[in-house]
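Take a look at this one chain, the form predicted on its own, written out in structure tokens.
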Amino acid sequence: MSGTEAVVVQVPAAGDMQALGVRLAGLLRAGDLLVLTGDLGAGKTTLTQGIGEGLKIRGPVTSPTFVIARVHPSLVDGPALVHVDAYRLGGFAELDDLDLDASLDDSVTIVEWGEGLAEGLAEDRLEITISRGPAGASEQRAVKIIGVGPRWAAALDDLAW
């Protein structure tokens, strides 16, 4: 698929999308950008949670939505993690303010609603996209990880539940 790989896990639960981002943070490093898409309250800032936790950053990580972004340290000598909330911003242009690029190479950095914007980061990166399950299945949650880039070749297998 030329640099591109794709995984699906069905996740039933808050708790399991934050083990989700726990394993999900055992396969990334300093340098890497995850896209985050999906409806309000989907779950892209309970997944960011959770890869905080596995990254071991000094939180809490709550939505950025208000401060459009927030820099959490690592406390084990790993990368920081840079959470982006994109909602608020009006193009590629502000994204481009805020100057990641700066950071970018020393951090692992997640952009909730990044679609169409933060791709251009980075040439290699995650794109996740969490989806509702049906109704009835109030928790209940798709999250579909493309990989992008020769960095995520084969990198995701472990990932499938």
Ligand SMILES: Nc1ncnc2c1ncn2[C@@H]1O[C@H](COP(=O)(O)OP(=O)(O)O)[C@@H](O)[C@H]1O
The other form holds:
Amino acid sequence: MSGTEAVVVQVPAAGDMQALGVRLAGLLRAGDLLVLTGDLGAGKTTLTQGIGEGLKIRGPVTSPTFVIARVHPSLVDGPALVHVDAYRLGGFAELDDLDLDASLDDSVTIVEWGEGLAEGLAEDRLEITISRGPAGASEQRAVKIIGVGPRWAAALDDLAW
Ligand SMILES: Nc1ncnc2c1ncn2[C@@H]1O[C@H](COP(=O)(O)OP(=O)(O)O)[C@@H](O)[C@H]1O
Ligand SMILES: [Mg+2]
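Hand over the structure of the form predicted in complex with the named molecule; the form predicted on its own is what we had up.
Up next: the whole complex, starting with the chain shown before.
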């Protein structure tokens, strides 16, 4: 495959989602964009909390109710985490108004509810889709991670999920 790589990770419980985030953070560097997709309660913010923990940023990472974008500075001279909840955004013009371009290169940018909207921010990105298991079955989630662009062409290959 060239340019697009995908892995699917089974995540039994919330703590495992957090752990996946910590692990994912180990791959991330300034300039990276992650677009998270999944229903309300799927675990997008939980995954972001793990990534924040792994990046060692100033928390807490929460579900922004009134704040659409929040900057979490690094505690260790690494990239900041810019955490965006695009749920209430009306379209690309409103996303553009957030000026994420300005911070993109120096930060790890994560956009919840960004599908169909945030892809335009960067050619290289991780598109992460979280799905629940059968209704009522368990807390199990399936996390599909697709690396788009040259940045991710081989970066996911090395992972033994
Ligand atoms: N396997 C799992 N992965 C992630 N979250 C889980 C899992 N099982 C249960 N949960 C719970 O589901 C909720 C997910 O909420 P949240 O991360 O805010 O979702 P979202 O941001 O997608 O709306 C949390 O209360 C979390 O504890
Ligand atoms: Mg959320």
